[in-house]
Partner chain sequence: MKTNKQDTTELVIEGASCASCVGKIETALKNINGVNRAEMNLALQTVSVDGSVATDVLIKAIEAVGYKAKSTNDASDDELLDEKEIADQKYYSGLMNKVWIALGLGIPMMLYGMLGGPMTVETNLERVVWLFIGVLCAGIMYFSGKHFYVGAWKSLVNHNANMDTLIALGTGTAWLYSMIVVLFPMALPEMARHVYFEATAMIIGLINLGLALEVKAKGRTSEAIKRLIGLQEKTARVVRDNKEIDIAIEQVLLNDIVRIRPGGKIPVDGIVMQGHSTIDESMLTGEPMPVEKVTGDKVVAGTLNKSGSILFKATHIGKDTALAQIINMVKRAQNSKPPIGRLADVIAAYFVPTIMIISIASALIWLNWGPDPTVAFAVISATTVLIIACPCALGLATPMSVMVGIGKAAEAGVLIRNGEALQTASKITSMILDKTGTITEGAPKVTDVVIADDSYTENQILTTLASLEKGSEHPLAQAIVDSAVERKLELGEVSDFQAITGMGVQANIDDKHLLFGNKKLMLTNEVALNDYVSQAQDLADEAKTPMYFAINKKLVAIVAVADPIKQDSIAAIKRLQMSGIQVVMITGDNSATANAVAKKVGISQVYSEVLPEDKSRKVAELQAQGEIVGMTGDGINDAPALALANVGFAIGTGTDVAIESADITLMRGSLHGLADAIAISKATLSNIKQNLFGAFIYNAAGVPLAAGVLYPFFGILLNPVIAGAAMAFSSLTVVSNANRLRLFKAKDH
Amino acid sequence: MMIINIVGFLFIGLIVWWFWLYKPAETEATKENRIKVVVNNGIYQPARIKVKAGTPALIEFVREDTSPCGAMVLFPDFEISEELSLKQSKLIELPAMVAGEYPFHCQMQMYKGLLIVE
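Would you output the structure of this chain only, in the form predicted together with the partner chain?
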């Protein structure tokens, strides 16, 4: 029983680390401050994207995911919400931003991404 308890606690620790503490690497934008994000299988790929501060950024979303949950992407900090059509690319123009972290997500926050401005 002891072993099962230890394994259980290890799992809890693993969940905390995997979902909350671990910070996966970011994908950087091109020198034109542009980046492509594919929406598929319930996630944004890449989900952590880095763009330059002080210049407008272009994010191209391509939705491959048929679930209606993937049909909308929101950047709440910039009051931007855009509909993504299936199998089509949609360019979202973000204004010149100050450095910081700005989340983007679907309406229900099940698809989540982070825009890192540096």
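Got the form predicted together with the partner chain; any chance of the form predicted alone too?
Left out here are the partners and the other molecules; the chain alone remains.
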């Protein structure tokens, strides 16, 4: 009985860490303010992207995931919504931005990412 309780608490701790405490590493864009994001296994890789403020950014999305949720990416702060074709590259140009954090996600907000502008 005690083992079941311990396993249950460990499982609860894992869920709390995964959904509320875990933050993926940040990846910086190149000097040209360009980065490649792969859509696969229910996530964006990388999901936290640093870009330079005051200059346009180019994000190349490559969709490897067959899930319908991975078929679209939205940048609500810039009113950008783009379809992502399977196994094809899609280049999205973002305007020059002021410093801040801008989320991006799929249409159901299951795939989530964060654009960090510094």
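Positions refer to the first chain, counted from 1. The term rigid core refers to the maximal set of C-alpha atoms that superpose within 1.5 Å between the two forms. What you see is a predicted model, and the numbers here were worked out from it, not measured in a lab.
After superposition on the rigid core, displacement of the C-alpha of M108 between these two forms stays below 2 Å. With the core superposed, V98 shows a C-alpha displacement below 2 Å between these two forms.
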